[in-house]
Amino acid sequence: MRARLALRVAAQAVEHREIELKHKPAAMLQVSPKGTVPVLVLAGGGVLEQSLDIMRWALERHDPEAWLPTDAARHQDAWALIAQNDGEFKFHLDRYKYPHRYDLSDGVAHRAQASVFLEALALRLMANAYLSGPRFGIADAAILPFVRQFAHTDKAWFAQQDWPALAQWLAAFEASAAFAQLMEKHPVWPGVTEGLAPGAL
């Protein structure tokens, strides 16, 4: 989701190909043996296999809403926050959302650990409309999809938490035109005999 958010705001035209991960097309595995999404095949033949790399690539080409901080301190802060999200928070999120994958009876302990990060985000959002200040930026785009996963794992529990600014931030994202576009359904790409075209995601 975050890679597609960045591609959208950066107005980078791509050929979208929806993948069913239970039946991975051979053409996809040929260009990206890791077998996970997203994958972006560039026109020059390069392949980007990580969502953050796709975000950087898109925004470095065109950043009309100034998602990338130009101030050194804000830049460092945003990427440190993203690293915390992608590291410790995602570790606990995965075990909260899918406890049985990790031989856990439930994910409650990991929910509590993940909540520490969310409480820090909530404090930031009480002081500013967005994670890095008054404008939506790279940290918001990179972290929001994961907070959404957490919130939807147990909506009733999430709604009971005293995180009004965090809940409002998430609700505004889910009500946005960008989110609506991202949630549009695409037919699954057969990809049995086709190659993966440049600019395909």
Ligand SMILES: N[C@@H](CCC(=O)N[C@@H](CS)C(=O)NCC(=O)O)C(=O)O
The other form holds:
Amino acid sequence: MRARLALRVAAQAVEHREIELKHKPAAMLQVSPKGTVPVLVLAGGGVLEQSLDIMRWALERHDPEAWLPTDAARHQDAWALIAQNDGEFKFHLDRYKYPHRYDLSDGVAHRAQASVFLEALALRLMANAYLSGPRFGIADAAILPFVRQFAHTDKAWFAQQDWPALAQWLAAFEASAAFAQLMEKHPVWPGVTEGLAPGAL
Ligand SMILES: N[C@@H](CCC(=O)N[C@@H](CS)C(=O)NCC(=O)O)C(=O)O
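Now that you have shown the form predicted on its own, what about the form predicted together with this ligand?
Okay, now the whole complex, with that chain kicking things off.
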């Protein structure tokens, strides 16, 4: 989701190939054996296998909304926040969402630990409209999809928390045109005919 947000704002045309994770196509594993999405295959043959690399690549080519901070302190702050999201917060989020995958009876303790990061985000969003200041930027785009996952794990519980600015920031994202575009369904790649040997129909 975050890679696609950056590709969209940077107006980078891509051929979107929707992957069914239960049936990863051999062609995908050939270019990226680790088998996670997203993967971006560049025109010159290079392969980007991390969503943050795709975001950085797209925004370095074209950044019309100035998502990449230009001053060193803001740059450092945004990437440190993203690292916290991808590290500790994601660790607890995964266990909150899928406790049984981790042999836990429930995810409540991890929900509490993940909430420490959300408290910090909520405080930032009380001071400024977005995580890095008055304008939407890379930190918002990189972190929002994960906060959304957290919020949707137990919507009723999330709604009871005293995080009005955080809830509003998430609601505005979910109401945005960018989000609506991202949620459009894409046919799974390769399609039925492409996936079959010639003459099989
Ligand atoms: N650090 C990677 C993580 C990618 C990742 O874990 N993607 C998940 C889906 S969001 C995936 O492809 N999982 C593989 C699977 O479930 O088989 C990134 O940000 O690109």
